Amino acid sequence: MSSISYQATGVPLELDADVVVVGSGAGGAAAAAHLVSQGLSVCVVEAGAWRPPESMPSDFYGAMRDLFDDWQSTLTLGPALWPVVQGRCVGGTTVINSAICVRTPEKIIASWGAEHGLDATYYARELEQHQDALETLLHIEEVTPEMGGRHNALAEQGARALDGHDHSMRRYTKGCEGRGRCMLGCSAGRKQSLDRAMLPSVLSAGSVIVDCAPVSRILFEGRRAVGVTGTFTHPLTRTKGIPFTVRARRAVIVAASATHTPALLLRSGLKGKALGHHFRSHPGAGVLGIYDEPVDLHQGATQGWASLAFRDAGYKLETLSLPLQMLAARLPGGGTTLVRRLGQSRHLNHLVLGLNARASGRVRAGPAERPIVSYKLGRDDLERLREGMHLLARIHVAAGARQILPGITGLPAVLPADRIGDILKVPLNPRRFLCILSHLFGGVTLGDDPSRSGADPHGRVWGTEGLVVACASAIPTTLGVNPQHTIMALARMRAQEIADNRDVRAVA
């Protein structure tokens, strides 16, 4: 078999499969190719389209409309409107992001078996032994200077000087060239984002790929799922094409994100008291400091330098290059202002922080098949948020920087060095501050109760039988660390079962 993308007339679509896998992020992509490893059948259904290197964007607009979830255009509602930022593609967000390696720490494990009645003897055996596979087959590398470029050692250089600095960076890549453009996709096919790394083994098994195919639900017989239904849609004018009717003789998994996994159960008819529930995130923030010296943020690996020294405190930090039109829209001011402080691009430097939120929300079916995610942040996260950005510039200062962009409501666009510590004094408004959610979590949490889960310690959601979840939707906590890893190592664990012919039943 083989990819199948967009059909625009013709008769309806009707494939069969062992598997059904919704989604090929870091979740759909791990089970499937697992699956497949074990001698199953598998089908993977995408909405969004397969993008060889060779066609990736070559700027940030091309990225929004070719690589991103809907522009980007998924906004948090509450006090603030953030936006939500996912990969809409075959590779999901692994095709945007910067693929860094964390393992899944122990002490998150330990209160998944304390707080959600998971086994975290079993869940840390399996994790290990899959994070150990998934780094040989991924590749994994140490940044090296040569690597990051001069952005990501003044990260460095800062960082040691506030004893800040506790590891070298690890990503998903093979021999990276340091080109910046990681959010736009490989052009030169170095990351191992996972249309790459996996997808691959599931068409050269004999397994089939449906890309351009969002679902608008999971099809039942009864309690039992037996496949997913949709209509296929253009990539670029979103006109609509043939329906498409997948059936799964074994299991349908569901791995289509933190916000689309629930809102597509929702649509399905589902009406589990935590579906949609305990939906969490790391809200990122960033500073820019401004150099004498050129920085030149755009040559080196995108994100090539991180702390956790700072994990206890609530936040990861990390450097990130920006795109030249995110970086635009990232400076303030307009006209001769914006043009002259894009003159200074060369002399920027950006720093970002992702805040272990303690805040939950709720993801809700909304219209035209899009998810509705409501989310805030409480007074504790937005005090920490307020000391991960004075400690960003803070780092800035030490590395040499003259000046802040604190990106801050109610600041001064630009704060002398000397003039950082009135990032502490800004009250705690989530307007005043301007994030983006990345590392998503929950919506359909594992645990062992069903008023407070919405699947069952294996992935099964409850009250059905053949319907697994396995992507971040299902991971019940924050991790603190970028969540890439633990995603692919889960849905590797749910394909296991899967293949081990265990039960695909909910206990309740």
Contents of the next structure:
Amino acid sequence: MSSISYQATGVPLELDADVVVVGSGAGGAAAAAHLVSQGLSVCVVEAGAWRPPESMPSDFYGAMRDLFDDWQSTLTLGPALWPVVQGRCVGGTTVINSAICVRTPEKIIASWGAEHGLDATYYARELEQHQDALETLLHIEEVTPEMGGRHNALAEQGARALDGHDHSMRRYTKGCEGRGRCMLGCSAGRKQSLDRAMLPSVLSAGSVIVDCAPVSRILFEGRRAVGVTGTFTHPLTRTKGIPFTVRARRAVIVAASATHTPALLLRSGLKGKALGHHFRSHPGAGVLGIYDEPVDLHQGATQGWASLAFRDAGYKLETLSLPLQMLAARLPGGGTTLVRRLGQSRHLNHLVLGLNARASGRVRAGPAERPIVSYKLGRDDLERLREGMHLLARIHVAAGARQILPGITGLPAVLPADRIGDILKVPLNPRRFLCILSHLFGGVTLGDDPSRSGADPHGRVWGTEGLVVACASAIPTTLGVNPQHTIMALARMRAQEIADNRDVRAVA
Amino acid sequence: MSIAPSTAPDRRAGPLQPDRPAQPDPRTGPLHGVLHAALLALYPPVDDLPGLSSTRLDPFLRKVYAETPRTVWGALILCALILHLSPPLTILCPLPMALLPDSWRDRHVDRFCASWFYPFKQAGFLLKTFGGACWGADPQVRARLGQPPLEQD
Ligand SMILES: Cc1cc2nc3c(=O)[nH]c(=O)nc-3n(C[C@H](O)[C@H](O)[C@H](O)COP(=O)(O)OP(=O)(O)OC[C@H]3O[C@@H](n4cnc5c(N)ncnc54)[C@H](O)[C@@H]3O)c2cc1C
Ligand code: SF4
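Show the form predicted in complex with its partner chain, please, because up to now only the form predicted alone has appeared in this conversation.
Following is the full complex, with the preceding chain placed first.
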């Protein structure tokens, strides 16, 4: 017994296991691997397809088609339409992410206690233990100068000049070749995405992974979640195959991401007051710099430099190499102006910030089983976004950039180094900025108050029995740092609680 | 542990190439030309850099048509139509883009993409994303820009 993929015809597929896990990303894979290590049988049900390194797409178009959720077409509904980027494949977003590993900040855990009624001591202890274990399990590598390439070195140099360099980047990689294509899936098989690093242990323990199988509904008997159901869907043609049903003897874990988990719960008829609410994110925005010498963004780790030095100001800074194809869309203008700018692409470096935004949005269940995400940054967030972009421009200049491409509507497309201060004068209108939402949180948040949270402090969905959330949707706040480490550790906590046979009923 | 036996094949044996059409669907409809022209205008040849016209744009568009959900294809066509019909609003010229002289067309697409009017800016972004996917994958373009060639999709 191993993995089951798209089934076009035949009798409906029926399976059962101790625990059914919906979604195989950071949360789902970590929960499943921990459950099998505790002797439980698991069936992981994943909407996307399985892609081994040798069948990773070769380019950005192929990545949109094969790895990204819905061709990256989910946009925030609000004043600005910003892409909500996540993966849809076995391994989830860990297949397309940059594998940056950061522990949960203590301050954040304390705020979960103070503001959401979680036992902060229990969380701090458990998260630390699980993150220790995860760091052994998933090879953690520090980015070396050889791995990082020139674009990361320049960022570090610029940040040092502004006292903004504080740590070396650690990533879940094994011998990263610095191919700068993490977003397209690692064809070298160096990234320890969870399809490679965790899910094989689920299979070798005799458990099952069903892919190309989007779950449409959770099945209930009374208030008890007893399984899931859906129809196989061809990952390319979207042709429907046979229906499937997977029954759970002990619990159903939903780990389908901060947008899909709340949408699935709502589709399944749950009506919790706070379900779908408190959706949060770290909107990411980038600034390009033009350098005299070639930078060659395509050489070196995709994101090999980061700084937490400005976390209190509300942003984390990183490098991000963009494949040429994505750069084409990101550069301003069209026609000869655009192509001429692309002609300078070897001289471009790209710095990004992840804004620790205070804004809170909402996820609803949309048509065709797609989530609808409403999200709007407030004035205060926009101010910090603008300030952070100015800082990125300063780092570029300190590293030797002679011109800046701020990518902000209303400013000249190209700013000379002595005019970057103009960024601080841009009106605070979200439509002027191009942000991408890639770190997502909430929607079924943990908390001790059913009117303000979707699940109790142990991830058990209010008003149900045997239904547990274990992905980013459970996180009640933003983190201010990259979330995968926290999500995996929380998922392992949930798995351990189920394995220990602790009551999986939520207080109604 | 009891997991019911299934009739499904074990698929970890090989990579997933799920019944992908061997050839892209050739029927991209009458509006194919509208999208084609919009993308060519966005990525013209400049100096020694090839434009989209010297890449394999037609097969690429057929692939996009065959592989994207109808919503994505529909959005692309809609954005291309908006680009065609908007010269009165960008360069104050009452002609569709196809009838503009080259230099005017070039000014129009540049202003369209950098527009203050949010729907134009967003439409330009979507068109540039797909045009860029084709242009940036072209071996000649990549060679000129010092990038290694891509493996076949
Ligand atoms: C480009 C990018 C770069 C990033 N880089 C980093 C980084 O370097 N470090 C870091 O810590 N974080 C990074 N992140 C964020 C991190 O990857 C995510 O926060 C994390 O993977 C989210 O975990 P999750 O379990 O909530 O969801 P996901 O990992 O997205 O997994 C959810 C899974 O559920 C599946 N699913 C959805 N709906 C259904 C359904 N109905 N039925 C069955 N399955 C379903 C999806 O297909 C998906 O596989 C990055 C994100 C992006 C987009
Ligand atoms: S930078 Fe390249 S080799 Fe390194 S993990 Fe990312 S895709 Fe793999």
